[in-house]
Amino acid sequence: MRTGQEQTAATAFAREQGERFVEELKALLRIPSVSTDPARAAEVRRAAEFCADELRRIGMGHVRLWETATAERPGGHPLVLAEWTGAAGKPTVLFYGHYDVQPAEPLEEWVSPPFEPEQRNGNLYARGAVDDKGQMWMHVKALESLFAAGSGRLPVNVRVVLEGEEEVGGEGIAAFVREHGDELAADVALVSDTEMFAPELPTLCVGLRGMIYTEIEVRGGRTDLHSGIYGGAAPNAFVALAQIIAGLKDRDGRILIPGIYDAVEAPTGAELEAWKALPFDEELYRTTEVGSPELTGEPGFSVLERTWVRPTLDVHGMPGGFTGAGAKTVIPAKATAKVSLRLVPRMSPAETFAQLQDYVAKLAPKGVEVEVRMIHSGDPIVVDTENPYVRAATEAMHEVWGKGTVFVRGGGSIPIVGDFVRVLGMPTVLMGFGLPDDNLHAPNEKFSLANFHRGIQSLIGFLVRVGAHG
């Protein structure tokens, strides 16, 4: 079958089976595969088995679960691996996705239950709808459509790796890449875990910030103490922690850690000009996406620069002390804060962590001991747009949307993408179909059903083009 006919037949199959594809996705979304919750470990495994069964059914070979749990890390969730290598002489594409999801809380803010998918206003609402079950399912359905059109054959060789720990740092897959990277050998990795810049605007993400996620623990007295008896003499761990956190950034949002900006690489002039041409309304962004009285951040940089190409520091939680109803006059002996930094190209997670540790030690007031622990990290990346795989993606998306593709960067992190680039030397195409208002990690997460179907068609076009030019 000629290339054009193969794509036409696969696209027709995807359209005919579109409703079934959505019902299958709903079944996957009903599985509460929350990787951060040890009580959900069986559900996470059930989601892995669901994906493995479907890959096996559509025609992928050597489908198996790879256990990532070890004696040192007993809570590891399995990888799903599969491959089809029957396209002799053609490139190999590595499909990556994740089947784990964020916690759904606060539950009271959901219009419909987070694990009971509901279609409303052209969207599918559920936890994981867009991040990343819905987008990962597009990969599976694009492969199924091509298998159907090609009588059991694909235009390229394919390897698939799906992980269940993306939302908790991806330690399992990172170890697999280091120790068994040859099993993922490919010419290009394809990732759909990003978003389009705006509705109806085909987008390729060509850069991601890295990150370090840490805990800062402050210890004062040997045990909690009565503030009436010991107040004025005993150090308060929470006060000390607050003083440390206050010293990490100034009021304008500039990070005060010495040397933190030394390695920051500025975007090119061409990138900055292209971003100015994007349909971005700062006031609409503030009111509809952020919802705060005003935006904050480093002076002298646009919102897109601050969220895409500048390092940031955020505090995510401060567990500890007394938080129950009523009053308890306690001086906490210990206080902890979860603190992350987003990193941009040229910044090293290890070096940034060392800078944070050194500075926190200097900020610590007398009377307390401080420890900074690394929870997980990921490298920042920038994708070279001058490669045939990016061109294949832009052509495929243009064909489906009828518009030119824009290149953007992403403020978030996908840790494994840095490993694909750094460890495996593999270019990565970040071809996502979410939208800015899809509520990732928030209540009422959704995925546009139109984008789900057009995403499948775009992925079909991408794979056919890679096969034709390989």
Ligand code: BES
Contents of the next structure:
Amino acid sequence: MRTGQEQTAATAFAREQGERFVEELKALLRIPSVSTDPARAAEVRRAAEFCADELRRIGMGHVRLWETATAERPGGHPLVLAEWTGAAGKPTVLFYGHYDVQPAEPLEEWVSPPFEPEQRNGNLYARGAVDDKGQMWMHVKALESLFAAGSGRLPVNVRVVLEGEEEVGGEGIAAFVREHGDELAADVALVSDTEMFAPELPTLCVGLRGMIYTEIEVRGGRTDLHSGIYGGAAPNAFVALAQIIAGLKDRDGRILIPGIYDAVEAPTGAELEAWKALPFDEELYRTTEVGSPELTGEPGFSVLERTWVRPTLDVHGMPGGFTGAGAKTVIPAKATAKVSLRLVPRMSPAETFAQLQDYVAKLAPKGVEVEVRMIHSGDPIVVDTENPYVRAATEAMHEVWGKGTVFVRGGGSIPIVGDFVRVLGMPTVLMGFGLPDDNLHAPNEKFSLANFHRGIQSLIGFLVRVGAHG
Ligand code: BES
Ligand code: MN
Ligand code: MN
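Having seen the form predicted on its own, the form predicted in complex with the ligand:
Below is the entire complex, every chain and molecule, led by the chain shown above.
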């Protein structure tokens, strides 16, 4: 079949079957595959099986679960692998997505329950709607539509890898890439797990921040102590932790860890110029997205620079001590804080971790012991835009959205993408269809159904073009 006809037939199929696609996605969203919660391990596996079953049904071959759990990492969740390699001489596209989701708490803030997907005002609300089950499902449905249009054939060779640990650092898939990278060999990796810069504005993400996610633990006395009997003589682990944390950043938002900015690579002048042309209204961003009385961050940098190309440090929570109802007069023996840093190109996770450890040791007041533990890390990346795959993506999106594509960086992280770029040496296309107000990781996560359907059309157009050029 000629490529034009193939695309027309596939898009027609996707349009006709669109409602069914959404119903299937809802079934996947009902599975609470929260990867960080050991109690949900069986649900995470159920989501993997759901995806594998569908890949098999649409015509993918060699569909299997690959176990990532090992003696050292008993909690590892399976990878879903699949391939179809019947397009001799054509390029191979590696599809990546993740079927795990973030925890849904605080539950009381959801308008409809997180694992009971609901359609309201053209959006689908559920945990994972956009990050990343909905976007991953677009991939599966684009493939299904192309199989239908091509009588069981695709315009390109395809490998699929879906992971269930993206939201907890992606260690399992990283080990797979190190040991079995050849099974993922492809000409280009395709990822839909990022956002559009604004509604109706087709966007390619050309860089992601890396991160180190750590836990700082402070230990004071041998056990919790009565604060009346010992207060005045015993060190308080929480006060010490607060002092350490307060020393990590100044009041303007600059990180105070010595050397932290040394390796930072500035964006090119051309990139900075291009960002000035993006439709960004800082006041609207402050009121509708952030919702705080003022924005914070490093002086001298724009919001886009601060969130895309500058390292940042955040505290996620400080578990421990007394947090129950009412009062308890106790000097906690132990205090912990979950602290992460986002890294930008040229920064190394190992180096940054060492700098953090050294500085935390210096900040610790007398009377306590401090330990910094790494929970997970990932490298920052920038992707090459000078290749036929990026051109195919921008052409395909132009056709669907009727507008030129903007190139942006992403402030978030997708740990394995760094390995696709560095270990497997693949050009990577980050074609995401989330919107700035989709509430990723927050209550009332949603996905615009218009974007879901247009995303599928864009992916079909991309694959047909890659097949035609190859
Ligand atoms: N899909 C996001 C990452 C993202 C979101 C990139 C928006 C660009 C724009 C991903 O699922 C995510 O949340 N990653 C985590 C990674 C971490 C837990 C290792 C993140 O960025 O916090
Ligand atoms: Mn994601
Ligand atoms: Mn996420």
